Every structure is written in structure tokens, then in C-alpha cells.
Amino acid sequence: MKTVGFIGLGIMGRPMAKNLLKAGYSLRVCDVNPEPVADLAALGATPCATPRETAQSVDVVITMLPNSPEVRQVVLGPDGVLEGAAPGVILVDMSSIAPEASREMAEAAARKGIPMLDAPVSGGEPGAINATLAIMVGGDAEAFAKVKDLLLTMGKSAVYIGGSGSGNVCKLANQIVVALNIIAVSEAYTLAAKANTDPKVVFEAIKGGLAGSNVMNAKSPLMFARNFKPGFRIELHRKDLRNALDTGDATGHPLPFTHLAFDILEKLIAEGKGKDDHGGIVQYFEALTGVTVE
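Could you put down the structure of only this chain, in the form predicted on its own?
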């Protein structure tokens, strides 16, 4: 039975770690917040004080952290993963970070004999809880083959994309599609409300046609209920779009609609809505039109 170190027990990481325990993996856990560590320990995980300790005596280390700086600190910093992991341990970063940061850390890990995969996920908190995440993987193909079954205890799919960083490139593409989809849905529903047409009926009428999508199906009921409890926060989606724009700049690829989406999220964050679920993007259009989607 594989032993896994899991670092980062936030909205996504905690239920993902729980699914590993349910699948029978032995787990070592670490987080800056003691509460989720205690929660996992009560279920049988071994609490660890540092990433270095977490990475000792394991087969795989998983990190699930907010952004590139946090992953760099946990992997490369003092008392970090690379100080504790033995050669041959597979490092799987499931955070959504900049592709170039993934490549830099993979090179540092490789120098210590530790293959690293970038394996960001899509599906939000419901997907993390229900083990239905879509997992996009970049890095060493042989390492992916060794951990694929482990990944599928947390997700419904785990697709190998290509070399190091390509998992995060795929995730950035995913986040562009999701953001623009939510924006389109929000703009459509506020148009309907402004024109004295019930947005809920519009949803029922169009969801089975070409306009229908998983994003529409997931976010529309939350919009109508005014439920913006975060499954995936606006501030985190803004972070992903920033990474997409930076990657676009680095590759010479303009992203005009991503720039527009980023500006919308920036305005919502400035208004104190950054911790709302990204379905709360509808509030930007409600403010523009003076109507409420409900």
C-alpha cells in the first residue's frame, strides 16, 4: 500500500485527502492551519509539522496550494519537500500555478532524483468532495503511469497532456473557458431580467440546446438562489487568469477576452467580493443593469 504525503488542506485539499484515506492509502498531512490537520488525523492520517517531515518515508508527495509562490516555498524552501523526500519519491503538484514555475521546480526536483508532475484539477469543491475532478497532468510519462490509479481515487479522469508545465497550460485554457462561460451566462440572464423575462425559464429553455454547458448547469441554480458560498473563489480565478495573461505575454499570444474577464474580476475584488464563488460574477452585470437574477 502506498504512503502519501499531502500538503495543503484547504477547500480542495481536505476532501481530496479524505478520499485518499477512504481508498486505503496511508497518509501524512501538513497545513499552516491546524484545524484541517486535526480533522484528518482523527480519520487516521499522521500529522506533520513541516513539508520536509511530510515528505519523509512516503512514495508520493501531493501539494495543493494557492499559487506559485506558496508551492515554491513548500517545495524548494527551508524544511521543504526536497529536503525530506528520498530519490524516487514522486512529487505531484495539484495546485493551479504558472507553467514556467512548474518547469523550474521540476528541474530542481529532477536534480535530486525526484520526478515531478504538474496535475491541476477542475471541478471545484463539489468535484473534490465527490472524487469527480478532471485532472490534467504534465511531466514525466513514466511517473504519471505509476500514480494514475492514485489520481483516479480523487477524480473521474486523469489525462496526460505532455511535458512539464503542460498540465498547467491545460488548466489555464480550462479557466479561460470557464470564466468566459460564466460571464456569458451572467450577461444573458441580466438581459432576460432587464427585458422582463424570467431567467430561470430562460435557463430551462436553453440548457438542452447548443448553449447548454456544465458551467451553466452548475452555476445557474446558485445564481438564482443568491448562493455565492465559495466552491471556487473569484480571487483564485483572478489568479488563474493572471497566470494565463502572463503565459500569453511570454508566448506572444494576445488574449483579449481574457483581459476583459480579468478586469471584471478585478472590479468585483475591489468591491469586496473576492471570496465569493465565481458564480458571483453575475453581480458585476447586475450592477451594470440594475436588475437581480433570482
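Numbering follows the first chain given and starts at 1. Computed from a predicted model, the values in this text were never measured in an experiment. Definition used throughout: the rigid core is the maximal C-alpha set that superposes within 1.5 Å between two forms. What changes on going to the form predicted in complex with another copy of the chain:
- Put the two forms on the same core and the Cα of residue 226 is off by 2 Å or more between these two forms.
- Relative to the superposed core, residue 216 undergoes a C-alpha shift of no less than 2 Å between these two forms.
- Positional change of residue 98 between these two forms stays under 2 Å at the C-alpha, relative to the superposed core.
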Given for the second form:
Protein chains: 2
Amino acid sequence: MKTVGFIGLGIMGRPMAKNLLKAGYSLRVCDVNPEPVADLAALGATPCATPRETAQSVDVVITMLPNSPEVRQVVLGPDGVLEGAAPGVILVDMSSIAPEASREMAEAAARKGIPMLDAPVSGGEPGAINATLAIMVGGDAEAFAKVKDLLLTMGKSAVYIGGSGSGNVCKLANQIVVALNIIAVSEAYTLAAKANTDPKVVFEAIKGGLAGSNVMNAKSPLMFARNFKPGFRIELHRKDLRNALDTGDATGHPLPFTHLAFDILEKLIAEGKGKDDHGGIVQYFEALTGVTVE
Amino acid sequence: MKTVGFIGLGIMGRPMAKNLLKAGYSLRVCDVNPEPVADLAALGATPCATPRETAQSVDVVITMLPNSPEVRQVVLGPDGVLEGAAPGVILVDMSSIAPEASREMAEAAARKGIPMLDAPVSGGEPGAINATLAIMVGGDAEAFAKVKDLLLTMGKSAVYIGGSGSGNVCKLANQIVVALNIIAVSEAYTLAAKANTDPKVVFEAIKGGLAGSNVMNAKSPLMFARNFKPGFRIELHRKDLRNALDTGDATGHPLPFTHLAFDILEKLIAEGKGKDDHGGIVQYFEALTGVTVE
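One more: the block was the form predicted on its own; return the form predicted in complex with another copy of the chain.
Time for the whole complex; same chain goes first.
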């Protein structure tokens, strides 16, 4: 596990690839955008024109892409990973995508002798830069054992969840909880404001009790300061909740609260707030009630 | 502040009154149930027949009752606190009730020269027994200063929130967040189970990240163990959400998520689960989807 093909050098992928280079791995890199490819090449990576080329002569291929369609294209499409990778190469998709897409691609890859893991991350851009990502892994347990050290070059933890797709199921569960916890504090703080009670005092009074949460601690001060600079964008959280709803449809879970949360994100995106941090969800409740939590 | 009238010796009130006795306060006590009155009398408290009698010859009157109607009856009704208390006595209602009821009673009490504070608590029965309650106080700031030491005999913190009613607004905000955080993990874990992913592994994988919360840490192990022994009962949480919805109606906040949460509690109570711990909310999502999070 010395040579890695890395496809997708965006906000997350670029710093993750740099951490692999720093750790001494040989890298072949590819992106639709030439700028980060040149950036990585200047640090010693080999630039490649296609996913197929990136997957040649490597031990591991990592993909870090926006959503299921992009990963399908890069893995299964013409000039894709499965055209270039030799049997035995391990494919690790670290994108946050639909679990069903992970399972389908893992089956297609397995038919070519290529174990494919779904290994989405949490921790955002700071986690990618500082190699403190939390990595949730689904797929073949033996393949996971072989790449675990490599994954820990990019993160602080790499937890094996279960069979193919379960890494992304875990990520969706995480995103449901985070969205609903942001909504919980938003609904509570705006009720306080409507009832002439200072949300900042409420926060200080309740954060140490059962209502306390990492979301409350991280997002309340940003809400009070009207700081909605991402962080994690509402439009990305919308994508995750869309994948959660699709997974609910496929498995028979109506996800009533996630549905309502999704509608709120859609409304905020329609109003041009899609690039705000997801803490900006509070703005929906403020518009609904005519108060702010400042 | 040496002599206290204590009205309402239930699951919460009885241990709170005992902590006052232990701290050396003289107590006059009253309850509709003779058993806890006799219990406290055996420890040195003076039993009283009515709230009026309990409020005579004391510095402070504390009420700890189920909901707004009981407090109104005890404070404003015949043989009530306002008939017995001399001007200058401080009335501290530690029940969790509707903020609007707190405000109305505080006005009626003020007309008789009696400052009334709303001082609901969180921490449940263990907090009442161990004197570790978190006390949220609304009302006259001078009256609060006078009774703060007395309140800290029963709790670990007593935070001044603002004007009359704001103690209960803070408590409602707390209860909204707790209910929605329980629902968040319930919806996420049942989705994981539907998608063939072990909720226990999901919990371990995500609890350290942004999705982590005191609710997740406290309730997940109980959900996995099918332990729904209260704790805090669903029927009591229903009462708090009803007061939150009424406060929303009165102030113009539609509280869309709290509404949906309230409906779920109503359904669980109709199914005979009202006396389960509120962690048992997960059973609604299990019935909805046909899986358990065991």
C-alpha cells in the first residue's frame, strides 16, 4: 500500500491528498479542474488525464467527489477506474453518497476482482486539513484492514461499520441527527425570543443539562453573532438529507422529521442561502416568527 | 429566610423539602396526599391543612405541583396561598407550568405585596434527591437575590433568566430541545436498522462528532437495552410540549417540529406508554418501520 491514485481534489480531497504526500505515499492525481492537479504535481504527485490512467500502477484508488452520479461516472464510466485498475487494487470511495449506489458499485467492482469500500468522513474542511477526520467504513473487512493505516493518515479515526453501504448509512444517520439538533435549538431559541426571553441566557442556563449537545455548543455562539460563514454548507446538508430520504424510500422508512428538515433546507436554498453554514438554518425560524436570536 | 411553607410533596417536592429540613430551615408542609405530609412531619416539619395555613408565619412559600391549573388553585383559590401569606412573603413556584400562567399569578400576587418567582427545575428525581437540580428563575430580581441561597439548598445552580414567566420559557426551550434530540437519534437509528446497519455501531462511530449530545449519550444505551423505566415520563414531557405549543399560539410561533413531536407523544400515551421514560419515544419509530434498535 505505497502508491495511491487520488481522484477528486476539491475542498476536501486536496488537503487529504496533501496529507498522503506528507506521509510518504506516491500519488497519482486527477480532477476536472486543472488548478489543484498542478498544485499537487508541484508537491511531487503524478498528474493523470483520466480516472482510468489514475488507477494504473497503484495499490489503492481513493475517490472524493460531490455525490453518487459523479462517483458512478468516475468508477463505472468510460475511461473510469474499473477500466484502469488491476485486480487486487482496493478502491476506497470517501465521498458522502447514497448507500445504495455504494452497494451497486461495490458489486460491479467485485466482479473485476476489485474490493470497494465506502468510507465517508465527518469533520469538514478543518478535519481534512488537520488530518482529524472521522472515517466510517463499509465493505469488505479484509480490504479495510489493509488500508486502515493509510486512512489514518487522513483522519483521527477509521471505524468499521459493516457491509458495503453501511459507511454511508452511518454518515446519513450522523447528518440526520446534526440537522435535527440544529433545528431543535433554532425552534427553541426563536420561541424564547418570541416570549421575551433572551436566547443567549437560555443557552447558558440549559447547555450543561440533558439539552446540551455538540451542535448547541458549536452553533449557538455563531447564531448569536450572525456568523453563517461555512463551515458546512446548507446545500451540502441538503444533498445528504436527499440521500437519506432516498434510502428511507428504498427501505421503507418515512423519516417524517428528516422530510420536514429537507423542506426547510430547500426553502433556504431557494432564498439564496445555500452557501451559508448549516447553523444558518435558524434563519428559517426567524423568518417564520419575525424575531432574531441575536 | 428561615421559615418555609412547602406545598406539593410529590416525586420532586418530597426530596426537595427534605433537603431544606436537612439544611436547617423550619418547614410548614401541605399536600393532598397525607402520606408524605406524615413523612415530613416525622422529620420535624409542621403539617398544615391548607395552602392558606401553610403560608402563614413563613418567610418564603414554595409550590411544586403538576401543572398550571394546580398552581392556580393553590395560589389563587379559596384557602390558597394569597389568603394566608403576609405582604413581603416571597412565593417561589418551582413547578413546570405555562409561562403565561406564571405571569398572571405574579401580577395577582404583586397586588397583595407578594413577589412571586417562577423557578422550574431540570434534573428530575435524582436531581431532587441529590440537591443537584438546575433552577431557572424568572421574576423580580431583588426577590431572587433574597432566596438564591435557599434555592441552592435544593440545586447545584440557580440562574436568573429575566422577568416573570421567563424561568418557564427557559424550561420549555429545554424540553423542546430534549424531545427533538431524542427524536433525532430515534429516526437516525431506525433508518440505520432498516438499512441493515447496526445502530449500536453507528452510536459508537458518531457520538464523538458534531452529532454527539447528552441525549445521545444518556438515552442510546437505554434504547439498545430496551430499558424504558423512568427517568422522565413521556406523559410529563407531553405536558411540557403542550405548554410550549400554547406559548407558541400566544406569541405567534407555529413550532412545526414541536407539533409533530407532541403528536408522537400523544400516540404513545394512547398506546399505554405514557409512563415509559421519554427515551421510549424510539418505540414510535420502531412501530412505524417494523425494526428495533436492539
